[in-house]
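Here's a solo chain for you in structure tokens, the form predicted alone.
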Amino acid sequence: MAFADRFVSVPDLFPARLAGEHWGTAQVSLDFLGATYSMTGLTPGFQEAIEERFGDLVVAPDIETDKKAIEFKVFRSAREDFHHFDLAGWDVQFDFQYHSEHVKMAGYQLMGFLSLYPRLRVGLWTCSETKSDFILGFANLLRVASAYALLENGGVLIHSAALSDGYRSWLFPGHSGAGKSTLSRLAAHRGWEIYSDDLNAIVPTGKRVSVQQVPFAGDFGRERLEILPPRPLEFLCKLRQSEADAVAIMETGSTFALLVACAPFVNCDPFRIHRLEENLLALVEEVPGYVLDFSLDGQLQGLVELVEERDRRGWNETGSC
């Protein structure tokens, strides 16, 4: 099956540049992870949906800031441009096509185009008319755009749970079923900060590496996003469900491989994989990695103390304390 066949009626007419009929003249800007995204071509309803969904990330228009902003243009498509299918029980999926200078993305009622040179610019073509349908496709394309923006700035977007005790942060990379939501619930009961149990940003900040929040939550999503400050990243932990709590050091190569596997969108891009590897190699040199055996009866504070004790006492050649 060729790119976009399962979503788009005539894949050969897939947009090849940022052009088309806008939905309206409304616009809104979002600021997160050190970048401003300027959305244009919106209806008033689309603008309202973005403002409701992304809360305090919405910023007022500014002439100087807008000159450096990432353009995000929204265009109208006809409903006939897309295949219709029943969404009941459907697992959200997308098609991607990678090129040295751009990326194409196809999904349900969505065609996306990321122009990567000379700078990131984004186009969304959709036939969705309701606020709820529009914001679903918009947020998914914004996820991809933010992954590329982060990559260019030395960071990376990671499938993970990120928790903080208010001073430092812990990152638990992993895909669905790894235990991220379970651990996040334990942390929430103890009053810890939950950045997200789905996607988090790892960003170099001077000589440290920090976890920063992205506006894409999993089970711990909120109707209106509440911004948490960046926290220094103290530990990277691979979760492994077990009958008893235990911890072992993870070799640098294994930590690197885990992070590559959990870096969505860019880890499948053959033209950007080298940049991803460079960013992650710099990361794993700064932050220790652990394998954390985690029982459903475990307590978060006990796990924290276990890792910290091992870190203080050091490790022998087998990775045991």
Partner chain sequence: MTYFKLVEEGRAKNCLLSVLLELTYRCNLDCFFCYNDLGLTGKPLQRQDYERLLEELAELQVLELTLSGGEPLASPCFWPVGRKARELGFVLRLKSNGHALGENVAKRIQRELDPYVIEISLHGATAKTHDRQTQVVGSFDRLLSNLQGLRALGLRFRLQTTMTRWNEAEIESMFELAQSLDALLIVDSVVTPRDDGDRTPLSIAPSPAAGNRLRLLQEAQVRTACTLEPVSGKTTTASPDSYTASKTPLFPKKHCGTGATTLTIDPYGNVYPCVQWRRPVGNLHQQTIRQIWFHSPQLPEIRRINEQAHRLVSGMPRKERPRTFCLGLAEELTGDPLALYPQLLDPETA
Contents of the next structure:
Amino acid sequence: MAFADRFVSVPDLFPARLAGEHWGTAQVSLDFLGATYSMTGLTPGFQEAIEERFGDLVVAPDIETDKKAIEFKVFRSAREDFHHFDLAGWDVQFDFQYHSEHVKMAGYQLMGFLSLYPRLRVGLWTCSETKSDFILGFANLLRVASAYALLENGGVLIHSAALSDGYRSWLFPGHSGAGKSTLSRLAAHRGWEIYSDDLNAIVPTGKRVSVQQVPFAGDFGRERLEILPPRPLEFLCKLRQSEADAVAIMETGSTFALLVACAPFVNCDPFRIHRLEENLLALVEEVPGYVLDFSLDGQLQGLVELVEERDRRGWNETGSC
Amino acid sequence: MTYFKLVEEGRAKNCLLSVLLELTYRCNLDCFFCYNDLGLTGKPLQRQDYERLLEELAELQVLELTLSGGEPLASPCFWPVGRKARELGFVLRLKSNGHALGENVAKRIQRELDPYVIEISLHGATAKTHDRQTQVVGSFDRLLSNLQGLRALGLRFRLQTTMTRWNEAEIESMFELAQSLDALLIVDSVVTPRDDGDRTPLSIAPSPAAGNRLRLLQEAQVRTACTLEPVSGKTTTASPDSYTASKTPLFPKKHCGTGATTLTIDPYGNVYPCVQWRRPVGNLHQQTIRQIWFHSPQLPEIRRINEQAHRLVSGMPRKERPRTFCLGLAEELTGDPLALYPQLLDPETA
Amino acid sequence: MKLVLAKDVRFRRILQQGVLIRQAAGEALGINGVGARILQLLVEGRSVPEIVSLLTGEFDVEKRILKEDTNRFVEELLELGVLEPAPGETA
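Pass me the form predicted together with its partner chain as well; I've looked at the form predicted alone already.
Everything in the complex follows now, all chains and molecules, and the chain you saw is the first one.
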């Protein structure tokens, strides 16, 4: 099936530039992960929906900031531009088409266009008129946009659970079913901070690498973001559900491969894969990786101690402890 | 009276004959030299605005309606506006890049809109050149396939190209390509700045030598039937002519139809004298088209300049007379609609 | 017989005259003022006798001549394929 075929009536009409007619004149700016996104072309309802969903991240318009902001334009599309189907039981999916200069994304009632050079600019064409329909498409495209914005700044968005004891953070990359939510629940009961059990940003901050929150909730996440400060990333752990708790060093190559597999959107982009590799190589050099076998009845504190102990013993030794 | 003479008289008497609607600036191609002002904002015209506009234009006996863009097919209003245009008896022209004119869309256009002609952009005679200008890989192959489809359906189309530094070496091949498709090729030898004043497109303006080659080629072209030219000698009259005793008073001639027989309307309802001269003469959110046409404070000035331009150009010795002179382009390039801009001057006369 | 414009024909009254576009043939035909008025009335659904009686009041011409001219003009347009019988009517 060709790109966008399953979502768009005439894929040949898919936009190739950021142009069209706006839904309205309302606008709102969001600030997260070190970037400001300036959303324009909104109806008052769309503005409201964004403010409700991303309220903590809304910033007042500022001429100087807006000049550097990532433009995110919302355009009107005809209802007949899209196929319409029952979403009940439908697993959210998207089509991507990658190009040296841009990325196209098609989804339910949405066409997205990310112009990447000379700087990131985003276009969303939708026929959704209600707040609830709009915000779904909007948040999905914003998620993709933030992956590219991060990549450009040396960071990466990772499918992962990220936890913090208040001083440092731990990252557990993995796709659905890896145990991220289970571990997050366990950690929450122990009073740990949960950045997200689904998607987290890894950002270089000076000489360190830190975990930062993204405003996209997972199963465990929140509808609204509670802002946690960035914390240095101490350990990267691959989760493996097991009968007993155990820790083993993960080879750098394996850590790298795991992270590539867990970097959504950009890891399928043949034009940006090298940039992703660059960013991830810097990350794996900085942060040690472990394979963490954990049992559901295990104690988080025990796991933490196991990892710390393994870390103290250093990287010269191999094998499980 | 032939159609040609009627248009000439309409131009002298400010009779609105042709309106171009830029339905959207959305586009499925990203042509390097596109003139659209993508930064323009405002309240877009909606379906009901267009319906009202078309009814008024039909009352004004406007003959031609052109749907343009961007890519007009990408507009949410394309189909409703096109259907309404047909219902109201306009001669409908579509300006498209042809990329989406596959079999299903073409059949739907034929069935629902019945346009007089589809004017389609061709950017080169090879995929390499065409795709370089459209910035969409595969657009040339897609276009050729779609053109064959249009031909098979019997939908009339003609090809239009802007000659650039990138495609000037292929102009002869482009004419051959058009001929192989039984289509007329219209070549514009002037690359214009964007409507926001950005002159980036001028960086690929064609060379003077290419302009000369084009002139020779055009002189050799046999025009095929695809224009609204009058059919010679075929003027139907209900005799005797003496029924109509009105004497035609003398009106000053104009250089072109800008603001005299034509108007262009952008997606936000801004009205301009023509597609090239972006001097606003009104906005449909504030006035009706009838009010604008008859009472716009700007249009009399446009028409006066148009008359001056006629005197200016026709007063020049034939050899020095520019082949094309565009008031809108003159104003955009020099600030003065009556100034002879550099692109006009043929190498011979420069 | 009620007549209508053929499907591919477009008609406008411009500057007291008329223009007919035959789309399929790619032709434009100019029509003088009287012809344009007759055609307009035909398009509005008037019959030929109705048109003749209406135009008699508008132009200073004998009704007999007007009738002959109108019939000839309508025949010419039917021949050219500009007009055709309305659906349900027979030629």
